[in-house]
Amino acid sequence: MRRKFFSLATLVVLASLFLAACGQAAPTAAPTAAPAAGSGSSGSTALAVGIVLPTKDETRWTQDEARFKDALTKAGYQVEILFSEKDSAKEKANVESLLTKGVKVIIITPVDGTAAAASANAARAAGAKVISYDRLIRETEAVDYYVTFDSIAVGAQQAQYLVDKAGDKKGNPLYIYAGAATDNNAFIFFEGAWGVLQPKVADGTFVIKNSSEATALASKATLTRDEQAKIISQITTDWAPATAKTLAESNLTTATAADKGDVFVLAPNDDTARAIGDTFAADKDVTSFVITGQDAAPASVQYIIDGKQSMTVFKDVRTLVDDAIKAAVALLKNEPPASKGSYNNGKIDVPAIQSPVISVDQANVKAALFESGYYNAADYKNVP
């Protein structure tokens, strides 16, 4: 028995003597690997998140990409961000696949409200937390938390600031657009902007020119989701500019050069509002138009700083994305996030924390913008 096992232990040893000096020999680089949920370059807790967002097609959601890219770098956290192209089978092909990966945390911007309930429960089942990112996710009760900028307010200082620049003057021809109608923050944003523009309309300051559904309702300052439905059906540009394009066309083609003149224009957004306001600037019988946006787009920075859109609503996704982080570091330390207040998706109410939203146009977009540090000036022409 003593005789095999020094031989036992001589083999061990030489082995390992064997495998020393072959590792000394040759040595190779470590395979790279993604660190793990718990680690991280920073030392601090990686970030095993997946990030699915609704399109590229619209300049919110590539800055939001560079956004979250940008910040989770420079924490040391790994992150994987998957784009939708606005069709809900892809965007739950997207969260599954990033399931597959054991992603813990999955923020998700859906493509259709409702229809995201069906990866929000996926996730759930694969015990996977699920953040709704600026849009929520409708009819589930897979939604651990919400991540949105204050959407009533949106709407509330767009149509402020046509009520504003209107004054007191009566008959303002008055052109509506919305969102999406598969998106929740669509309805939202028109709450917002009803809630100030009816009784603008009830007492003759605007009168809407090309819908038929919002003229029957004027005289509700409240409407239920229906009624919205009903108008947004009629004035929906689905976040598309080609769409909005189309839809200013045909409102003016139909409109009388009465319904013209002097116009205010409700815009969603601004990819939206530029192409909304090219094709009112084209009207020969328009002879001025003020038109609201969303967003700070780069593109309608520019139009603001030129005159050529009115306003925009400034959206500052440091903050949002900053709120998505702090969110999901605090679920994937299985801590409740910090939240004020709720939204009711339709089954429960989700948690959520609203980032603040301001109204920005030629007077304060050199503040807002520039001197905030969102934006660099030089990259503009005849910043004021």
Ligand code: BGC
Given for the second form:
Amino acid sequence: MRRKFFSLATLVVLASLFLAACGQAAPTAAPTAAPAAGSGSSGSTALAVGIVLPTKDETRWTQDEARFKDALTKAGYQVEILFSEKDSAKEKANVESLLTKGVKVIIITPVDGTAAAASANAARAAGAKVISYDRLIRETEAVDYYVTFDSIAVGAQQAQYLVDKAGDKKGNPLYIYAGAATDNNAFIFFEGAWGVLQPKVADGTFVIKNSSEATALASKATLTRDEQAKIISQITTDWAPATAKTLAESNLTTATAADKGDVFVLAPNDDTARAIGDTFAADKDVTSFVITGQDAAPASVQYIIDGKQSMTVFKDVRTLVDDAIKAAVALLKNEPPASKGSYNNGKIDVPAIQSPVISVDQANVKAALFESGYYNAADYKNVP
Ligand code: BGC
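Hand over the structure of the form predicted in complex with the ligand; the form predicted on its own is what we had up.
And the full complex, kicking off with our chain again.
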């Protein structure tokens, strides 16, 4: 299962870049020294890269932390990883603290994509490069690169799962939920889902039960960002299970028994899916529900095995970490990282690389998550 993250050549480059950084070289200095391979294995070597992640409260981000540490320490490098506790002010303080320590590249997953522009600007002013990691930093030119999953595919796979389960039956009640409006990904996931769901709402397969804005826009195949924002404002979970639960409860209180029965639920990620799913499961008028998710969070993998969550979208964090490290190495050399396309952040087109995602349910959970070596089956109960 273990992918080798660093080739010998990469190690040499990283080591030499570190030496350049240690020597207080100018930010643009190219590596000059190339110590023998493995010279970083003492663990005392520091990488000129800092990482800022949004919260420790979600396994999604502690997994990223673990994978970064795994990849970097195996290569003999130290890296500083800071968490922002879902607070943009804390995030900015983290970035400033890393800049004070002289990091040359900051890898950051913003709590709030637009608020993080100030941190990106500070990094650029200090001569550091910025990699937007998983979530896009918006409304600034100071983003050098974006490492992401194919987020349109995330939403499309969630929606396709619902469509496939609905089959030819018409009039299926559909409840839709989204991520945080401060997270650009929430828009991209929703856009991906809308592209698949909208024709099925227009043809009567689904009837949206919890968003008057979505119902009003049901004949539009493509939505503007403002239109998406209107819908998301009614269905946001804020990426918080407690908010998701409260919203689902409120939706089910408003809905009549006729709006329930066999229902379909677009849930944006695993942590909110479990909260929403538990709420639907507790409603006596809900006879069955199909519910989506995202992340292959360990608790949701168990829910899928147990039949309490229908599917998740597996995003292999190892690939993202690998891409981010490759990009950091390129930027440290003042080279453009390999990119495939770009994402507009409101100010510029940010060169990006996006990795594929996999739809996982009971049928392929074993192959995708256990046999692949991503998770250890011994940590789960009743693995098929
Ligand atoms: C990430 C998801 C995550 C969510 C909540 C999104 O930006 O892409 O993987 O579940 O944030 O943290």
